[in-house]
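Quick heads-up: it's one chain on its own, the form predicted alone, in structure tokens.
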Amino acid sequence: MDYKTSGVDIDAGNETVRRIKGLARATFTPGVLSEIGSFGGLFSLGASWRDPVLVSSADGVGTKLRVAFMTGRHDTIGADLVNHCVNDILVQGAVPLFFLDYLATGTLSPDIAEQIVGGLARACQASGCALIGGETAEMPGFYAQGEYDLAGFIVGGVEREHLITGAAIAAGDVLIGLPSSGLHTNGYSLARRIVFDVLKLSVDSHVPELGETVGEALLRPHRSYLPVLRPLLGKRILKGVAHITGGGITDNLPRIMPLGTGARIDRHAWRTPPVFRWLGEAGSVPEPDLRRAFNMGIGLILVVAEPHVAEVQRGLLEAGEANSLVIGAVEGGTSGVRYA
């Protein structure tokens, strides 16, 4: 007996590290002080910060991974993970500093691992975030052949005076919605049941209502909002920001609202993208359940005082976001979200 016949191939692990070193090194920023392969990643904040607050988050990709398994395409799932994590710290005003990943699988494939890390690295580079390390775990008996799990850990920074906390949100403030690029990384258990169990489609099935295949629609990467929001950070005109993930607007918007405030959402303010209408009709999903499972076309919500709405939308437009919409307002007295 040896380790390899027990299911763990150390040579495959070493080959994986060799392949991904260059991908990760290409993301390094001046703050990185260590190499890939060290026991811990080192990062220096440098002297440019005055009173920095570190903001961290951890997340996964959920059952969107199963669509990647079905298509055999693994080069976008890493971008999903990075962009989700970037958005999660962005809502508090933080910009990403460094990222670590955790990849666990039954049998390690250097080819698949390289595709996954390639997606991680591209998204990190686009966000100015250093991929400084991670863990690749080969765990025979825990995962079926060809399957894996992926998680990410991000650390960002923001000057204390520029933190976005939501504490100043008040009745009369305006809600600005930014469009999503699709399902992002949430609602896939419901989507997969509708598509593959109810409709009996395959990932290669073309859907006329969507103008693309099932695989293309479901694997569209989670959007990063950092490029369009970065110019507004530090200007103190964003009272609150909500990333619309699992739970939809219904559950995520209240997370940033002070006690004694709620939100009114104009459900007619934007046109629901075809993929959500198609899933809802095909699965006969009640509207409240659709709103809690999916983002319904709004991936980020900004809370802004009414006098600053024009300034914020102008800043978004200059940064490349041409489709921001006023989708509602903050109300006093009743917590939660009311759709009108």
Second form
There are 2 protein chains.
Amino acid sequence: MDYKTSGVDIDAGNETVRRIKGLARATFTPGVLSEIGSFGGLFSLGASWRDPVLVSSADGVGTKLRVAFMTGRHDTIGADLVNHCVNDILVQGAVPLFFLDYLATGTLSPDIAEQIVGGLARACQASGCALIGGETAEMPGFYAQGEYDLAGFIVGGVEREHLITGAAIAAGDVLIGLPSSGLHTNGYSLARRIVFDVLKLSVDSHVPELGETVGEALLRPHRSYLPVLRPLLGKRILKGVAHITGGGITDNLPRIMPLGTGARIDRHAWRTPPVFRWLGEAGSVPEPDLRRAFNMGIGLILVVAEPHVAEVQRGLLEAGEANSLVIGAVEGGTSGVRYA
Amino acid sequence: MDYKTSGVDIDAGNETVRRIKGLARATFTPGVLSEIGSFGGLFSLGASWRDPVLVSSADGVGTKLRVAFMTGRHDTIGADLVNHCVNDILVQGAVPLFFLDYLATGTLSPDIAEQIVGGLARACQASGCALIGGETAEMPGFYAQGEYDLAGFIVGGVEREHLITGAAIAAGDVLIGLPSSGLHTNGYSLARRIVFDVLKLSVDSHVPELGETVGEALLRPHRSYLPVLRPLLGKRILKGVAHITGGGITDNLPRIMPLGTGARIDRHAWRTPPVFRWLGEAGSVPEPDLRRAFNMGIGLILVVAEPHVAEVQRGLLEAGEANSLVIGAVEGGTSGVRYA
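Swap state to the form predicted together with another copy of the chain from the form predicted alone:
Shown next: the complete complex, the earlier chain at its head.
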């Protein structure tokens, strides 16, 4: 028995690595010291930092991957993964430095791997983040034909004095919501049940309520908030920032709130995008469950002292975000999120 | 339809996070600033670095996981993953700073997650590496009942002047091999084919040639070389270090060799451990395939100038490694690995 007979094709792996190399190299920033193919990726912090704090996060794409499988489009989920990770460190004030991916599949297709990594590389480049390494694992028997899993790992940096921690959040602070681009990467197990099992639609089905196909609505990439938030970093006017992922506003906003403070969300402050209404009605999903499964149209929440609200919204506007909204306030002597 | 009906149990996820928190906190080093549960993990580099280079790596456990599934032991693969990652950055001279994991499963069992993360945490602690974050993904329909995938991401640090790059490797340099503890994490697709399909053994089968069961032989954790190599770091006597993973010595040693240099490996310099002979014979695996699938008993190779060999071996001995061996030399005007 030779090695290839066992289901592992080292040569296909090497071909994939060759294709990925060029994609990754295009993302390299001045800090990158290594060539892809070294055992580890090398990144020099450089001399410009005074007291750097490294902020890191690991994430996956979740079952949104299954929509990619169904549509045969593998070039958008890279942006989902990278932007999710970028947002997760952005909320603590960090800008991205480098990224590594883990791509696991049953049988490696260099073509599909190239589409996936191409998407990762484009999203990394858009965020000034070097795709410095990763692992492509061929695991026969673990994944169904044509399926894979994808995880990402990001490291960013922030000066310690500019860390956004939420510690200073107090009653009376204002909650500013930024619109999401769609479901982002959360709630897909529920959404798929509703769309494919209850409504029995296909990814090509046109949905009149949405004015687009199921595949277009469900595959729209997770938005990065780095471009619109970057001008506000390091100015000490963001007391806290919450990325609205799995668990919705209900579970994510409390993660940054100090003990003894809660949030009042004015549910009429923004118009819930049609995709969430459509899913909720088709699936008869109770409102509290809907709010824990989905972002409901708000992908990021900024906590700002009342006197800074206008400055923050002006900064967002100048950076291209015209649709920020005051969606609630911090309340004392309570905890969690209250929808009013 | 509520959220739980869709197959995602946020409460089981929260229970898992609660259990993991305690395990992870035990690994925290003075650099860690964050509590688990923040969006990103925070690590302060501190003031002791002059010109730090961050060395990072992503890896998985591969199909060794299936042996864990078969034995029902989930507390050892954490060490496989962490130690694989530790070695991958160690070869460039870096010591571990922090680690994040990605654990993906169909239905989350807090008990199994606790075993897995417990193993990760113990291995991190042994390497002085903070388990600073991670993602536990519940992906209904992606993984078979009782199965999961596990990936890890490590970041370490090295002073730029102490980077081990392989650039100075030249003809005449000596190759010192360090013993592996077994298969480490590579060659499991081939090994499983031979053991379970050809020999039709079970994990409980006792193998006379090995003096132990199949499960014991195949599940033995990947060894970390950090403890025995640490005293030699920063001394400029290691020209290059190669971690022998997938592709064996054949593919991994050339990764650190400059153009125009090759390696001569004396295949009689060490005794191939019984497990590799046993697998090779039972599977009728051609010798070149065997050498690309497995480490053949050598898990790490140091490239050292001839005058430093004694000093390096003495350093290894004092750090507890009594079985380092000269296994070959660097040759000029050639490339790749030649087995003599």
